[in-house]
Ligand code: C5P
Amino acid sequence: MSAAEELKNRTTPTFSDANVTVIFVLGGPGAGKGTQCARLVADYGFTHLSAGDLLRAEQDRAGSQFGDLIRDYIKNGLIVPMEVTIALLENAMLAAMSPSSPSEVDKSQLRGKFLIDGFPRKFDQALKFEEAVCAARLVLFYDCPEAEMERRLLERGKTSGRADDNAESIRKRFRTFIETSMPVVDHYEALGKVVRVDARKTPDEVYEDTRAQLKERLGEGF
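The structure of the preceding chain alone is requested, in the form predicted on its own.
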């Protein structure tokens, strides 16, 4: 049985949310998630995991059981099956908390702090992650209007070389975010777990707002 198949049937979380802090980081394309995550990592010792980066790395890893599948889904513009993405996130969390002998540890006793960036993309992904891996403490949501995100990404596209940094792709990505990811934000907001940050400000101002709100929710050193 592959890791993804095992995870599909699992109903008990691998990690204890008393010991492991998971913060989902959401926001539309160009909202500045990566910039803010990097600063939180440097100042507060979080591990930053990007679902997109993990998928891209896995599709190129020699001998990967998921590589061909990931390539096919990405090539066809489809969302990779959630069990694959969640299995990669879980493996990365385990490697960060127990790098030497992950197979020999009591996973329920491991401790760590994670910013999971760009995930969950859909509501069912959020539910499955919490059921099988770890309950999320908070959702850090960088709220930015479409026009501002488009302006930023078009500017980035002048030097990024990314094929999707163009107006048509940006608008499609924004529509997808509104349709699939906003229900995730709405769900956690109803639970009182969303930290909403105005991402229109300068990066320094956004970071100060992020820090102030996280201190209020999690304590001084979070």
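Got the form predicted on its own; any chance of the form predicted in complex with this ligand too?
Here we give the lone chain, stripped of any partners or molecules.
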């Protein structure tokens, strides 16, 4: 059975949500997800996994069978088929929790806390990840107007070297965000799992709000 088929058929999560805390971090492109995650890592010991970063690394890995596919999806601001992204995330989680011999451990006993940034960007990813990898505790949603996100992305594009930080790709990414990713936020909102943060302010102010809200939901040292 191929890895993709195995994932499709799997109906029990690899990791236990009693031992592993997963917080999904969502928000449009340029909302500040990565910036805020770096601060939470420094202060609270989360492992930060950016789905976009993992996809870019896989795209550039010599011998990857997905390199061209990922490049094409990213350039066009489209969502890469979920089995690719979920496999990358699951492998990265396993490596973070069991660095020495991942194949020999009882995965359901592993412990960790993760910020999963830029994921799930599509409804099928959300359902499959929770069914097959680990149930999520919360969704941290950075809410930012498009004009501000565009300003930030164009600024970042001057130095990021990213193939999608240009006006045309940005337009496509915004469209995907509205049409494909916002329904995921709405789904978790209906479940009472969304922590919404106003992302228009300075990084310091946004971080203070993030901390305050997470403390309220998860307790002091979360």
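Because the structure is predicted, anything quoted here is derived from the model rather than measured. In this text, rigid core is short for the largest set of C-alphas that superpose within 1.5 Å between two forms. Positions refer to the first chain, counted from 1.
Peer 1: Against the rigid core, is the Cα displacement of A135 between the two forms at least 2 Å?
Peer 2: No, the C-alpha position differs by under 2 Å between the two forms.
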